[in-house]
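First, one chain by itself: the form predicted on its own, in structure tokens.
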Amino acid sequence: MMIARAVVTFCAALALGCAPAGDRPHDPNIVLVFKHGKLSGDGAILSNILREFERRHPGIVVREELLPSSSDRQHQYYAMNLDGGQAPFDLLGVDTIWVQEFAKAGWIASLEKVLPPAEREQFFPGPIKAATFKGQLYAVPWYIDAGVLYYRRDLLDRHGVAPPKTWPDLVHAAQRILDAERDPRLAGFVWQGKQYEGLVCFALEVLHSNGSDLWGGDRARAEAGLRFLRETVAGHRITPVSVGMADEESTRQIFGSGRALFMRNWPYAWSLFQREGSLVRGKVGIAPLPSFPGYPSAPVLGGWMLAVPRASAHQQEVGELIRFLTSPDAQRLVALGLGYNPTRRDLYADESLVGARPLLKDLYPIFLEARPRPVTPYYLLLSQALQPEVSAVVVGRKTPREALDAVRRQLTRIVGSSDLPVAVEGL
């Protein structure tokens, strides 16, 4: 009820009324086509925000065109339509890891004037870094995500165990509680181990939290991080062998059915665990991802941004639309109505918003520390080369040393030794 009342309040603040707008102009001067993946929740929330933009900008109509929820299919669509120098849309929602590629290819326009440098400090630093290519901003952060640790608060409390701050603490806590519970259906720690981007995210979180990286940094620490992934399965035995096929949803379902103590996932799962009928409702806690002793937590940055095709004939108008969609009022409404996390830092101190979504207090320090994946136009190629190597470690087909050798050979092959400093900027 609190969230529902807050949504109504903020709809009024935006003059949305949470109802369809009145008649649109019969002969509009400009139609802006907005392409983005389908958002979860009530689609009327974003639709009403767009209708309010139209009301404030007579003669402009915004037409939403939804893409499949699969990020791979969205990327394929954008690449096919932007590569020819023309695009049948004026605004696009982009994954944080696409901005560098699209900017280098000349597909999207600089947004330096849309969000001047002084205003960028109002946003979390990770998304701004991911949106910047060769010193210029090419996208504006729309909503933010980062990896987090979920834990069964009830079981930890029962056994007098604190939420783990280090990976060794997590292993010890899981083994202690599993030994005490003696429930063969209960797993200690579930995470995304399938050969896909989710595995890259978790691998980077583990290695970064040990002072290293897959493409550079301390070699021994990198191998130790990869070894930890395998040992959760084969050594410590706190992770099911099936992790090699696990993605976000399968791990969420395991944890949500009460069959895991700890889970690495994104913040979206929280609201699903709190729904009426959830087997873990009221039993879940959330915390920063652990790290290795002596190093900080290193959550990987996720989320989406707004960008403009260079071919759009309506650069000024779509720039105004971006400013409207990323304004405090619009982000507040999306946070309340759809559960997406704002990219503006000040909103995490907004008493009305935090009162309706208390989890934002816990997420703020996590988002503040969230690190982008390598900020490079070559990222997708690097990730595709990396995925089978890390997967081979997870399932025991390769040693960490063998996988790391292969990854670093692939890096040189993909970008060339002379381009390595550029390719790994921000690691």
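Can you now output the form predicted together with ligand GLC? The one shown was the form predicted on its own.
We keep it simple here and write out only the one chain, dropping partners and molecules.
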């Protein structure tokens, strides 16, 4: 109901308040192919927005083509299809970590004119930085992500346990509730442990939350961070072994079916838990990720942006489509209907939105503080060096020390310097 009303309001606002974009007539029958990863939730929300764009731009048709939601698999597709200067699509959803690589390769067009510098200030600064290559903007932030902790408020309340602020608190809380509940189907803490980008995100969150890092800095603390990942499974026994194959969606399903106390995930899962028929509706809380005592919480910055292949023949029209999709009205609708959060900061003070989605107030400082992964055209190379090593720790095939040695050896080779932290910053 609320979503249907929001769509009507959106169209009304557009009809009354905004002049139709593009004063000049468009070539009739331009088809803009919009390739993006599958979003969770009701697909009609985004297609309604696209239909509204078509209504306002006679002669333009937008065709959505979906890829799997996994960032790694989408990257593979784009790398294959953009290399060689072709583009069987006009608009693409890019993970925040790819923009530097795609811009450097010459695969995507500068969007300097689509989002003028003054308007960029209305967006969160982290994503704008990630979207800027050599002083030019190459992507417009579409929605923002940061790691958060989900917890079963009902179970914590029943056992008089407060949401944990530190990792040791989380371990104790989970052990205590698991012991008392004696439910073999209930896991303590689920997170993304499969060998893929999501694992790099969580590993960085844990290491950053004790002041260490994977590629440089204090070794002992970095090893302790990696050890924590393994110990959730092996020593503390609060995490099922199957976490070694888990991604965002599989952990969301475990938590969503009432089979976990705590979960690390991105904010998108919240709205899905509150849907009618959800087994955990009204029973879930969300909090900043814990940290090690004495250090602050350290969520990783994630999120998706919109970019245009250099080879698209419809640069102007697709620029208008990007402005439309990242407008306050469209971002409000996507947040309300799908739970993907706005990249425009003012929307976090917008009563009509925050009233319906109060969670945004809690998320705002988390998004503002979230720490970007290294902003470099070589990010994927770094990540692919890390993934098998961190995964080997999670499944118990390598000790944290062995994995960290291997990671630092490989990164040194990639960067071509022994002074890794500095070199990674300035690649």
